[in-house]
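This document starts with one chain, in the form predicted on its own, laid out as structure tokens.
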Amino acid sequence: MKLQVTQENLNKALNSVSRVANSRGTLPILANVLIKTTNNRLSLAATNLDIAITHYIGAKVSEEGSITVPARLMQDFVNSLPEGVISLDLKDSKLNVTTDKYQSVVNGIVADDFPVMPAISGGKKWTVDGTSFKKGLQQVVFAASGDETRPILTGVLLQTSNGKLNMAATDSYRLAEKQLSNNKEEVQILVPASAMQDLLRILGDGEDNIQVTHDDQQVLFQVGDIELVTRLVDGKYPDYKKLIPEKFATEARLKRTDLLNVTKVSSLFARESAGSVTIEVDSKTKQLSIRSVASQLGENTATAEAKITGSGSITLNSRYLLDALNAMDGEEVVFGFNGKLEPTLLFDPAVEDYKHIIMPLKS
């Protein structure tokens, strides 16, 4: 293998793929990135056996070839080089990396031993707008569980309902659902949240469409010159639609920033009680108040003006409430619940394509 590539392109590709490389695995080669020439282009790939990312970049290829080299070393090294042209020259299993002022040799492992994710054959294919998909992911992925003992809840559900593509995630304490767009293809797949986090990093700020291909076992996302393939989570996702209340006995409609600010202040006093705050909605005073108590620090009550129907109180985890409010970007928010032990629903009354549910704490 012999080629020339710009530092900017090589650095960008290494940043895309290296995060997936696993230096703690039992296979040493999983800590490496695969560098390979493909149709007069250079491809860089890394995998942890569950997720694989490949980034294609332009290069001036003199000789075809492939090698795997330590991902962390290569990423840090190329990132440290000045802008300009980098020459890569493979001799045996040693990759010579040369610029105007730097000459380095990186010891590699032959590419034959690098694991390859199986190709998806005969799967479903569909396209989604990259900007709206990224926004939707940011609004739901944090609600997925990190508890591997309940693998179903560690995924993000993508499914069509009434011709719309919906995205949902839950850890059983909260749930986020985003309605994305029309989708003619029937979809129901459960994608690991960790893979979705990697996809978020790949999406960047571009407006490229995302090509999605999947079968019953894995899914491939293609964004411009980058491909991410991951195994799907196996199992039946809970019927979360039953959790979403349609009517409320108590409802407050107020400025999102007002609720965000009073929640932030109250959360400071809620650290002792695992973030627990009590929210009271009063139709007589037309106010929503949040109270938190810390036996060592003191207590706090913060209020905000609101349009209110009914009266009642509920105890929630303030961190979950802050996460939900930060995921929304509308001017107003509706906060509704039916009783102390019933789910709380938050949504933007102007754009009802995003719903966030928080389960109450026992007060």
Given for the second form:
There are 2 protein chains.
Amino acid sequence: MKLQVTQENLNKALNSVSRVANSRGTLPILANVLIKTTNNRLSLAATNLDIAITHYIGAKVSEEGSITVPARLMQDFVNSLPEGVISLDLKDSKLNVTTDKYQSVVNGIVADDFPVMPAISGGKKWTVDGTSFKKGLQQVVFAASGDETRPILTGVLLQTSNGKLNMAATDSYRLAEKQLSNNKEEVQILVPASAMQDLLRILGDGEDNIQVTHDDQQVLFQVGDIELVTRLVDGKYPDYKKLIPEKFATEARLKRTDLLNVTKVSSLFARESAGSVTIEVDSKTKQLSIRSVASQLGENTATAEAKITGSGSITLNSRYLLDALNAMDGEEVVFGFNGKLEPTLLFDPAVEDYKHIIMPLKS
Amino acid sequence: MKLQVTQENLNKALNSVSRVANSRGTLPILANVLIKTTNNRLSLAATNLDIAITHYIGAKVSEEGSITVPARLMQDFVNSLPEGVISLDLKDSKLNVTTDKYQSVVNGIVADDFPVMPAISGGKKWTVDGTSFKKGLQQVVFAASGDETRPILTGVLLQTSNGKLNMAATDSYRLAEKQLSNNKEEVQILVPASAMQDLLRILGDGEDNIQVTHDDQQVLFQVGDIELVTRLVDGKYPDYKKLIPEKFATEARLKRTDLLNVTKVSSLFARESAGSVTIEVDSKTKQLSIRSVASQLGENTATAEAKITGSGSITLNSRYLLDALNAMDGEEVVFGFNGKLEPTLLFDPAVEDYKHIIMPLKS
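Output the structure of the form predicted in complex with a further copy of the same chain; the preceding block shows the form predicted on its own.
Following is the full complex, with the preceding chain placed first.
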């Protein structure tokens, strides 16, 4: 293998792929990035066996070939080099990386040992707008569970319903659902949230379209010159739609930043009580008040003006409330609930394509 | 105690003092900040028994008094409040903190139990320009040791020599010395580097003059409305001046950013060898080259153009070299050394008020 690339391109590709490489695993080659010439281009790839990312860049190839080299060292090294042309020259399993001021030899492992994800065959293929997919994903992905004992909940559901693509995630304490655009294919796949986080990083400013290809084992996302393949989560996702309340005994409509600010302040006094805050909505005073008590440190009550229907109170985890409010970007938010034990709903009255449910705490 | 302050002032004062409060110690009151009315002003103070910081702010006091409250909670809380007037009202040992939207009760501990640093009496008093003191401190303080088994080396030496104030710090592997302006008082004090780090934070943009008062036990720094008192380190500082070489067998003069860049890249390959890099200076090729070897990962050689007198090579810890180069800000740097075991010196040929020594590694 012998070729020339620009520092800018090589750096970009190493940044896309290196994060899935892992030096703490049992297989040393998984800490490496695969560098391979392909039709006068260069592909860089890394995998953790669940997820694989490949980035294609332009290169002036004078001799075909491939090698794997330590991802972190290569990434840090190329990132530190000045802009300009870098020569890669493979001798035995040593990769010579040269610029006018730097000569390096990076010890590699032959590419034959690098694990390859199985190909997707006979699956479905569809395209989605990158900008809206990215925004939706950011509003949903954090609600997935990190607890591997219930694998189903570690996934983000992509599902068409009445011809529209929906995204949903839940950790059983809260649930987020985003409605995206129309989709020609019928879709129902459960993608690991960790792969979705990697996809978010790759999406950059999200201007490209995303091509999605999947069978019932794996999904491939193609964005510009980057490909991400991940295995799917296996199993039946809970029928979450029936959890979303449609009517409320109590409803408050107020400025989103007002609710965000009073929740932030209250959460400081809720550290001792695992984030527990009590929200009281009073249609007479036209105020939403949020109260937290730290037995040792003190207590806080904060109020915000709101348009209110019905009065009532409910106890929530303030962290979930903050997550939900931060995921929204509208001027106003509607906060509705029924009983003390039933799910609360937050949504933006101007858009209504995003719904966020939080289960109450026992109070 | 009953008074009104602005959120901005209270927030600023809490930010200055709260860092020395420590909730992990054995004395619970040391996690608190002392709030006290003093002549129609409000003082906020925190201490860890070695260092005490006090910040004075304006306030509309309607009832004198004092209390201590949890520093971290109070800081986070006031920081989250909107701009505007905050009312503080003490009832028993509970501090009521109120704005138009927020009502909080913060549980306090009576101020009588708060430890007070002894007063400085009959000491020396002098003033130094804040901007140059701050810059000098930043160039020196990181060279002090963090190892408490040799307390002397955890200090920053302030010493007058030929009427000029010098600052110096060393951890025995490297040494930094900065020459400041003329000083009317004869000074020789050893200030804990940790207190100097706190002082750096307080100095802000460093535009105020600093008033320094000290006896042989403690030093007081006064900057604007803030006071920092710290105990001094006791003991005789090594006579470091004789370590600074005055002539060199080998000397390279080059662009500081060039040396910084090649050192950065080399250090990536020096992770396995505890940062060890070998610098070779060759008067024939007019190049400085820096070489590092990672037995497992690979190796790197980087070169930079330099004006060179004498040839030779020396092995250094690349981290110390990076620290030194980052502490300097001139266009050029001179790098000089004698034998493989003697101290190397770095300095800016345009200024020469800053000297940085690094001891070589055995190679």
